[in-house]
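Listed next as structure tokens is one chain, alone, in the form predicted alone.
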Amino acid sequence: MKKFVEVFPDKQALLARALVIVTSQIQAAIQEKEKCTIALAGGSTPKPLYESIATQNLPTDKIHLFWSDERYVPPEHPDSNQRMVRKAWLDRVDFPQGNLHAMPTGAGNPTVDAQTYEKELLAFFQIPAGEFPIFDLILLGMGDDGHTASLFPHTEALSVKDRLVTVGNKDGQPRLTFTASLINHASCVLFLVAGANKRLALEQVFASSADPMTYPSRLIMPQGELWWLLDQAASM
């Protein structure tokens, strides 16, 4: 793993750092091998980093979008990171709708729909059950409580090491969310993390020793890079 951290003294600044990572590492995916993966992340942070990359002139038919978490809400519902995502970048721009991953939330089961999202990864990857997918970025943020996905602190679904897709839990609602398993299989993991109110959390994060369990950002270790991008009121 190389670790990058890096500190900007206003979340404009640290958006701008964002965007070119982010296009940065589209453009090497596709020259590598005529295809991007990216996993995103719901939350306030990055809204503006997708309307940022909505005016960039990428070649959208080569990118191929999911989500890391989603509140178990329909597609249309406030709350969800899908319409937040579409509203900021995808309504903007021509997306092919066959490259657009979002998880499923209408069976009624949050496990029926973990199980159906997952199935859906090991076919695009073409990997069998059992293997985790290669994801070229997974853009994460973190809460003030250190959960990020929807891995929320002293959860089941923190101890799922097996699966692609499990589902989380945020004060009884039910998510869907990566596993830390499949998050840390990725060639580049982002976090966005802005705000005085992640202080605490994020010096437990990256302490020399805490609870991952109590701070579940601890627990991503990707395979390839993993970057920090944090504002000056964040970081310690």
The other form holds:
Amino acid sequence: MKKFVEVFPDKQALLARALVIVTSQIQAAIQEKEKCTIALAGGSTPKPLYESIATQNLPTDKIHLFWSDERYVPPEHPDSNQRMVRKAWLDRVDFPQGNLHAMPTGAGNPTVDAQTYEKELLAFFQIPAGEFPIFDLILLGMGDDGHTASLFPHTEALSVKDRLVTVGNKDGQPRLTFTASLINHASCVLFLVAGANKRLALEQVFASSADPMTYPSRLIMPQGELWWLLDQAASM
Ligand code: 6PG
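Switching forms now, from the form predicted alone to the form predicted together with 6-phosphogluconic acid (6PG), please provide the structure.
Let's see the whole complex now, leading with the same chain.
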């Protein structure tokens, strides 16, 4: 793993750098393989980034979008990460529907939907069960409790090692989430962390020793590149 940590004066500068990294990762993957696979983060931090990506005139026919986690709500629900990305990016560009791989939330059972998404990943990447796909890029945020994706502190999802997708739990609310194992197979993982409210958790995530069950972002150690883009307010 190669780790990069960059600190920016504010969120706007952080997101400008993120745009450069994301677009260069996309172009490199397409150059190499004629396609790029990206898993998107939810939450509020990356929304302006998705709005900026929409202006980049990217070859969307060669980009396959996935989500690294999803709230267990219908796609039109205000809390839906799929809805957030559609409004920020997808509704503004011509994106082939077949290239959009949103997490399903319609089975009425998050475990069933997690298994469905896992099967979709295995089929798309053409790998057998038990193997892990290698995403070109996975975007992640970090909560003020040190969670990432929907891997929340002291939840069962943190211990799931043999699956690609599992059910996360935020205060009793189910979510679908990539497992740490899947994230750690990525070629590149990019964390976007802004805001003073993240500082204490970030200190623990970066500390020489702290409990990853308490600070799940510590579990993220990808085989490829790990980028942390921080604003001044969030960093030590
Ligand atoms: C989600 C995200 C979650 C998010 C962090 C940070 O579904 O909310 O996947 O992990 O990245 O909670 O959220 P903010 O960017 O809103 O601070």
